[in-house]
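There is one chain below, alone, in structure tokens, taken in the form predicted alone.
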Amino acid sequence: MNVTILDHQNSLLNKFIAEIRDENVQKDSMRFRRNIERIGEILAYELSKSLSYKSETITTPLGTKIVQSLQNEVVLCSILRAGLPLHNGLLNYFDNAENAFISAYRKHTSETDFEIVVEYSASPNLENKTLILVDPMLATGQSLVSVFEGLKKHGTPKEIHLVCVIGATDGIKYIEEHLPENTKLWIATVDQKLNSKGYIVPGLGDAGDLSYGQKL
């Protein structure tokens, strides 16, 4: 698996970061989702790099030019309920994508044990496409791979992408373990550590919380 991370090198990026874990940032929602929003933006950015292209000429007022299209056919895929701030900055840059949702959750059994429950998802065809799945929390990996799992009624995808604000270093290694192996990450930060129940640490707490109130 291809990772790229993308605040080892400094930018704007880690301002978005920052704030996003800022528990007193983090009181306004709005903002929140807005900072997730434009990560998304950054990621999209840095992903649409290593898509391919094709040469076509255009008009203007005064004559033509020959300009590089995207060639890739894009489904923007998230899991509800977090994914949805992530997922519009996406599709602000890949503006013509197809788009999918999926549900995915932990079903506890135990103070410290769950298995990921995926009940919802809508689809279009993805043979052939470009699959990039959109979760802005990767703490396990297992909630990544079982969607994944969910995916493949809909056709095989020509690549895959994953693209994550968070994510643990144990999570990254469990899809390089259980995801295809041309599969790339983009990330835009890194933690070390998960707490006994599975979550990032220091992370930044509950990104769909955060975005829409908390749930019952």
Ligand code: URA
Given for the second form:
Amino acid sequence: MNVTILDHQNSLLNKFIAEIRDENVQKDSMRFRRNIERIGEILAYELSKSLSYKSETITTPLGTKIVQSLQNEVVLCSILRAGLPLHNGLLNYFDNAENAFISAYRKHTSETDFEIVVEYSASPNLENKTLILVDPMLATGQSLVSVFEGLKKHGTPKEIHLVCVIGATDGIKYIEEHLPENTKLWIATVDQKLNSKGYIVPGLGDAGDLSYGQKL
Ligand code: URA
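Switch from the form predicted alone to the form predicted together with uracil (URA) and give that structure.
What follows is the entire complex, opening with the chain shown before.
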């Protein structure tokens, strides 16, 4: 798997990452969602440099110009509900993409153990398309792998990209072992640890709750 970690280079991105981690800034949920969306826009731009392009001719009021446009159709797939602000960020740039949504949640079998339950799934055909799987928090990697397994019935994508904001090293290792070798991971930043409940430390907390409020 090819892994690109963006915070190794100093840029404005690192300010957005700092703000989503900061518990004082997190109190403003609109800013939290917008920062995740901004990070999605930056990840979309970086990812776009790795895609295939074809030449086409456009007409300006004064002449014609050969430009490069995306060769393959793009499908953005997000895991509900935490993936939605990141999905919006990617869709702002991949504005012609088709969209898929899948629900996945952790069903706890004890204080520390859980299984991933995938329920709702709405997806277009994925055959020969560029699939971009969007998940802000790559903790154990189990949700991403379960979602990928659930998507297989919709066709075989030509390329698979994963887009995440914060990842844990264990989660990255897990997806390296379970997703196709040609998968590319685009991630803003990586933390070393998971706590006993499978949360990334220091991470940022619960991305779904911070975006949309606590759930029962
Ligand atoms: N999901 C989150 O929202 N946060 C984590 O740290 C892990 C999974």
